[in-house]
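First comes one chain, alone, set out as structure tokens in the form predicted on its own.
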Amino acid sequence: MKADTAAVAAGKLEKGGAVKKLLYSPRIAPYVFVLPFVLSFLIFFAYPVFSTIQMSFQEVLPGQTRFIGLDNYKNLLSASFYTALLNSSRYTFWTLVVLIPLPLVLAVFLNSALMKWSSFFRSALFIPSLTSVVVAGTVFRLVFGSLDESVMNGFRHLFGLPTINWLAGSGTAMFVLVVLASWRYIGVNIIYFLSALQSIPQELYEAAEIDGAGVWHKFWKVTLPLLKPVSIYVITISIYGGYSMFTESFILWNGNRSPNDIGLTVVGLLYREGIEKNNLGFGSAVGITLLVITMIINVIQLKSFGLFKKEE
């Protein structure tokens, strides 16, 4: 009996060695260091995917599908399909504007010895993007209100300026889209420069003082070369933020629906078509569109940059 036992164990510390040596073998462990990555890819991205894909080009009604070809595309052919795209582009175009050369320049302002109060300024900075976005949106909606007593209304009286509905115009809508997005989003943006300031190396700014170089090259000829991968990776996710916009338009418009759709994006009509209307055929359509130009304008960009270039 007992030698059964002994056995047992022995054969139970020999999986429990074999389960060991598995792991740590070094052509097995990377697999395993990769394996959550992959696994939840695979779960969270590659299959929601594949099932949007493939609604596209299907009638979704409750408790049935019907495969219909290329028609929801051919419907994505309207006025209100161009008038989001329409939105979301200038809306994308003009936080790129903002949103990439003011974060660089205050980066580069709060990481110089000369600048006082530094910390202050950089949390100062930071803290609307910990805001929930939809507070944001009630206090901008606020701000710019139709109303005499609002805050900006009262700022254009005082240059005797008439009261204006801010969120009734589609030049002004878009100029409260974009303000609201720079304030929330222009600490993040500055948080990434000063990341990278703080690695290029000093005497890289000493041997260009030796040379003679002044303020203006080493800025242009030392910090802008190294903040390139920097700055790929702010614009890259500040298209992928402006494509996919829609919670700053929801609540300023307290919906989905503004006066002639002018807050309408891409994604405004993928939630109205797929949820509002229950047609999620049509709103799969409307998301792998999006997910195509999104990547087309992100592969242009990062060609621009020569990112595809090998290295000499």
Given for the second form:
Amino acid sequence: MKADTAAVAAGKLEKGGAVKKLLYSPRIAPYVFVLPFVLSFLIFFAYPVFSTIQMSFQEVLPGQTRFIGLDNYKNLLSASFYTALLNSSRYTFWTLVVLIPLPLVLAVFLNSALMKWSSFFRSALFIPSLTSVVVAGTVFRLVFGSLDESVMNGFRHLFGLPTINWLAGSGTAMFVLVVLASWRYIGVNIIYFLSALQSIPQELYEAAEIDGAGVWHKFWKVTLPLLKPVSIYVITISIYGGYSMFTESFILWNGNRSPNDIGLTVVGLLYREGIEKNNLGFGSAVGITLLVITMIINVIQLKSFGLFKKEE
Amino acid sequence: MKKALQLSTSLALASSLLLSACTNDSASKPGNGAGTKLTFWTFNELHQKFFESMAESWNKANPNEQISLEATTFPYDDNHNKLLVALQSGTGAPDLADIEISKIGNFLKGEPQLVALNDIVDPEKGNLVMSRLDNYAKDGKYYGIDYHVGAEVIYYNKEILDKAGVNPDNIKTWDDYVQAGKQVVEKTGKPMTTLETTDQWSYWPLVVQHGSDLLDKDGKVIMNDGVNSEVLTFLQKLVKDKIAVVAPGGFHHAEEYYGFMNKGGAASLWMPMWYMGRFTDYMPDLKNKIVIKPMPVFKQGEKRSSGMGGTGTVITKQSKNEALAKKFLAYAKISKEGNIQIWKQLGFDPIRSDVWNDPALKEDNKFTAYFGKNIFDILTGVKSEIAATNIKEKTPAVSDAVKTKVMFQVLNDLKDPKQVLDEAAKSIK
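Same protein, different form: I have the form predicted on its own, so give me the form predicted together with its partner chain.
In what comes next, the whole complex appears, and the chain from above leads the way.
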């Protein structure tokens, strides 16, 4: 009897030891630590992507899923898809034009010792990004309304300009979308640039000054090159953000129904085909195409910035 | 010991948090706790309240078959998307759910994952406006029960008409309407009406009354036939002649639009009966100024109304209490008392025509206070003249084309109606 208890105790000890040994093993521990990430990646990313690829070759109906080859991709070559792609590309282009240089310059100002009220401006510029897109979109919809009394039409009247229907023309609608994006994301990009600016060592500027560099020269030769890694990051996420835009357009037009599809984006098309018309196979084809397009654009962009070159 | 205490306290805290997160308001209501649990999804809070009250009265009337209704209101798109995904994947769907009419086509594709309701519909066929149930039917099986007829009516602003010297009772045809419109514009400077550019309610009802539809009985696209282009040309002419303006905000549900109309922006608009609630809730200044009349017609003898919009309540095949869900649905939406409650609580014109003359519908409520008594006289007057729509699998696609392209191109860009309709019809596969 006594011997039995001892054996059980020894077994327990051994078992505890084995677990301990496993956790403390330098060879296995890294795998254990990355396991949660690997698992969530496999379950929530890899699996859905593969099943989306599969679905893009199928007609998906309850109880009647069947393979239809390339039909979904053939149907993709329609006017709606070109409109959506053009809108998303225009939007991405304009957001890049506004949302890279402007926050960069503002961040440089905010970082300067000469700037007064710096922390007030920082928070003032950042607050819009905390607003929900839905609230912001609703407010913008009313500000850019079609009535004479709408805020922006009132503003036009100050200059003797007539009332216009902002959300009914392709150009003005894109303008509203870009203004909304700029208003919301300037603060976020400023934060990225500010944190990079603060990591630039002061000695570099002092050395440049000793060499006789002026304000301009310091900005071009010191600040800008050292901001490159952060700039590449911001550009990459902006391209992704531009092409995945949907909610803004959805809210501005009270749903996925902008006149003449002037606000239709690629994700909007995915939503319309996949969910609104219950054609998940076709929706999947749109999604996969979007994935490929953004990947190609980002690879070109990263390559042109020399990110794939070997470090010397 | 201390450690064990800490651990147990934190465990207790965590579980109480979890429990409180799971507690549902509707489930914890007294009198609703015991009995068979039925879940219900909707996108309209008023529908949820209606079903909860029906569950309460069901429980009073059926002590042996208690129901504990767990109702949830989602945003419009979430409700349909979640339901679609649940039915597509075969798990997670509720017992009962609301599906809006323009979405039902999605759910009837392939093999419907909904329960056929013929055994509760058939015994009451004589009393129900069957065209409303046909919208939710496929191959002779009824899958959904609507809340209302959605009879199309015209709302006139009496104040503006009086100023212009127009009597709405004399407007019988669209020609009369145009004449009256000219007079209104001339005398008051205000447009006679507003037309939607990003929705279908200014257009579709007229097409149906005039004898056609966007889809035919077999679900084939006929949105570019003669009637369609005639109606669209008529609407375009209203805009060209300045009798109508395009609705501020694009459609009759925009905040801008409510503000515009509330200030007496236009002399009339046509929308289904269910639009009454928008007047009472969003255009309070028009109280006692709005009169409801039957629609004008293109030709004498044509129908003066059509059934528009709607929401069907369905039972999903995933329901574990199908029989009870069916009985309850019949009680709530097919029975006489259910239909009276639909008018009382929701202000909808119920689908059971034998209650339209019921004294209960003459009782005062917020709608009679706003529009005057005897609203239902209009409905009973056009009872036999409500044209039906064809709701089929392609309805979501066709309605999408009308909302995003057709209306805007014809009324805003003033393009040729026939050409726009041909292009739209061609784009639908």
